[in-house]
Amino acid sequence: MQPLSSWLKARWPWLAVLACLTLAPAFLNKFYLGLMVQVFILAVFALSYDLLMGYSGILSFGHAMFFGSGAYVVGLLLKGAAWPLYAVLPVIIATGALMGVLVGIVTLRVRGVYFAMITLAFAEVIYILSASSQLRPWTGGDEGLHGIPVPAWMSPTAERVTFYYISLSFLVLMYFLARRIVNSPTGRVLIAIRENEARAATIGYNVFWYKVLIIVISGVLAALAGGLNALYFRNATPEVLGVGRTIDALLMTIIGGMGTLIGPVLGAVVIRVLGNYLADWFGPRWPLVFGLIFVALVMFFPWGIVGTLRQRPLRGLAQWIKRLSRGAGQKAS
């Protein structure tokens, strides 16, 4: 058994920033705050995403479906139904899990890029369903659900520091969920899939129900983020299940690195953070001041932020700064 000293030692800068994060609220306003709460909730669907894409290497364009599900869900029981709020949590559940194993079942037969589209149909589908005006009276049609009750004692404004404790506890034990999977001999397994599905075929590994588990797993933790950010935004509309959920997943992953599961969580803090300075700055035109922002991260950290410093600490900002101040000698000279 590892000694404390040691495990403390190993991750000492992790509980500082934990640490932090705790005591944020000692120093920060409602705003700055909330903008944390949203970090946390899109922190959560990246992890999910990066399982699929990261660990699996099963690239989908349509998980936005698991996290406007869940949000739908939420909205449905809490506003329409009046249930209790501890009776809607397995019902989100089980609702991420069924999608999982309808979606695993019925893609799984094609793989690559066949596999995305088709993913990306399924998405498109409830998409519709959402917005359709013959199902108003339950979705809300293209307007969504507004005016979701939430407990007095977690509102998102009145108890905005409760709420805040409430997502960073859920994004730390959802991150130390998905390290225990990965870390688990299914996850092994799933890695080797990645790496060469074959291979694990060849050596009696049942490729297609690891997928399906994987499909089952990432769509309820990104069901739960839709669910706590229905929660936190007290509406559910088409937007959070449309395809540009899904590629806000897709870039925080590639920015924070594939694979590396904190990686996708620094990807939603330079997202949501950098998105919402951006869009102050320059307005509606941010972004295409993002967009060359990504260039230059992809090309400093081609493998993610994370990914990169593991590969290669620093070095390859060293060597681009190195050739981009010869450039310039050559120009001057």
Given for the second form:
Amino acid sequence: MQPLSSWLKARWPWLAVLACLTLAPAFLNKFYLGLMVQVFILAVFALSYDLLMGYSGILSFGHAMFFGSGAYVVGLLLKGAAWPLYAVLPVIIATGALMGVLVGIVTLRVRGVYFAMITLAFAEVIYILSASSQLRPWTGGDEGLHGIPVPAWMSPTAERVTFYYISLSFLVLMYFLARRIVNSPTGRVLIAIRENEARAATIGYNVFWYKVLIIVISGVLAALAGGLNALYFRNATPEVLGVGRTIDALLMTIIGGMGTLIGPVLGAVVIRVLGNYLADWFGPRWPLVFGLIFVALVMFFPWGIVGTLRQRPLRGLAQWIKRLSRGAGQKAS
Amino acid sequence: MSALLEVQDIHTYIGQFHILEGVSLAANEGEVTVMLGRNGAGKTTTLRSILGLTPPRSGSIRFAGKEIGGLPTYSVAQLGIGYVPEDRGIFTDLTVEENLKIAERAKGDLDRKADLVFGLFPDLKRLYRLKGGQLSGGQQQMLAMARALVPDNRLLLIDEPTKGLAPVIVEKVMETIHQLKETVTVLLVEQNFFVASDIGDRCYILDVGRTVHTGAMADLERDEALVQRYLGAVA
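For comparison with the form predicted alone, kindly provide the form predicted together with the partner chain.
Following is the full complex, with the preceding chain placed first.
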């Protein structure tokens, strides 16, 4: 056991952030608390994506299917079947895991971009199913399910502070779970597989099942995030299954830094908070501005914000400024 | 002397190319068996075929009396075959320690083998916390061999361990392989005939995907014409 003081010393920035987040409800109004809740939910979704892409090198274009399925499980069981919430939780986990196993077994026969394409197809099938008019009596078709009954004690509107703490605890819990997985021997094997599958196999690892395992874990995390999302918005619409959701996860992970876990969390903050302000300032054209910012971020932070800062603090930015000023000088002469 | 590994007339294709057109060889327990041959003769493909990385279409591969042809790579490895590939196969994002630990097949393998591993490669102790990518070529080669010794492997397949290394290091690597003989059986691919001849017991020469010569290393050393013909050895 290391002494408490050194433990604190190594982690004080995190504890400070956590303390700020814990005290936030005292300072933020309902709207900003809601925004934070969305950030936390998206952050878990991004985390789950990072486990796949960042740590295991599995590029999936269908991650929304896990998120959306979690949302629809909540919608169908709470609204349609009037189940109690505690009974829904294991179903969300089971759904995420089952889908992970299925997707893994079917699609892991192919690799890289082919795997990505098949996951995209998978997700689109589920998306189309969710919006199909034949299933309207159950899923609400393209309108989705609205007015999902949420227990009064955690109502996202009346008890927003409670909901805020639930989401914050959810994020913290999932973050430590992901950290634990990444730092475990299994996590090392996943990094090895990301680097070179054949090498991992020649040491004696069954690469296939390790990949299925991480897809399952990642799928469960994403499904839980989707479930909480449905509780917060009290709805589940085809949009949560759409390819746009997957792109969100991809962007958050890339902006924050692949394979860092904390990066995607930061990415979620950037995307959701920046998106909110940009929409305020620029109206419906905000994605255009966001696109420009994204390009700039990728140029200055090629390994994501966290990844780049870890590798070479701010050197990229400094180099660019130097190059720009040199360019200006040449023009002048 | 019984053959720990017996490869019989294997034919391997990569895509539509017929790379191995009948390779046969045997590695006897406790010996260093050397596979010689020019570039493109099929030496590496033979090792990869044994490991199931490029499974042969026909022929048989027996290890410790058991047919292993057609088994997936991880199963072959779990039977006790270690592989030290030409590119060393170090995981660059993992530390030296993690690279060794990941090779454990049973919990505590590394602790049990610590004396052997660090006896042969004392430098690794000093480099323990460095990432694989930070090591020099020679250090990576040491780590790759050390890693193959962590689990209870009975056979090591070592592919051109001296490639791209400075002459001093080459000597060290060869010395180490010579010492390995006491612990495991070695099947070694080596282009450098003079390096190989010092430590090999038996040798096989491959040429365009076929085994063209089999014999004791000592006999080959005296057969200059043969060496000239298949290896174009520099005098």
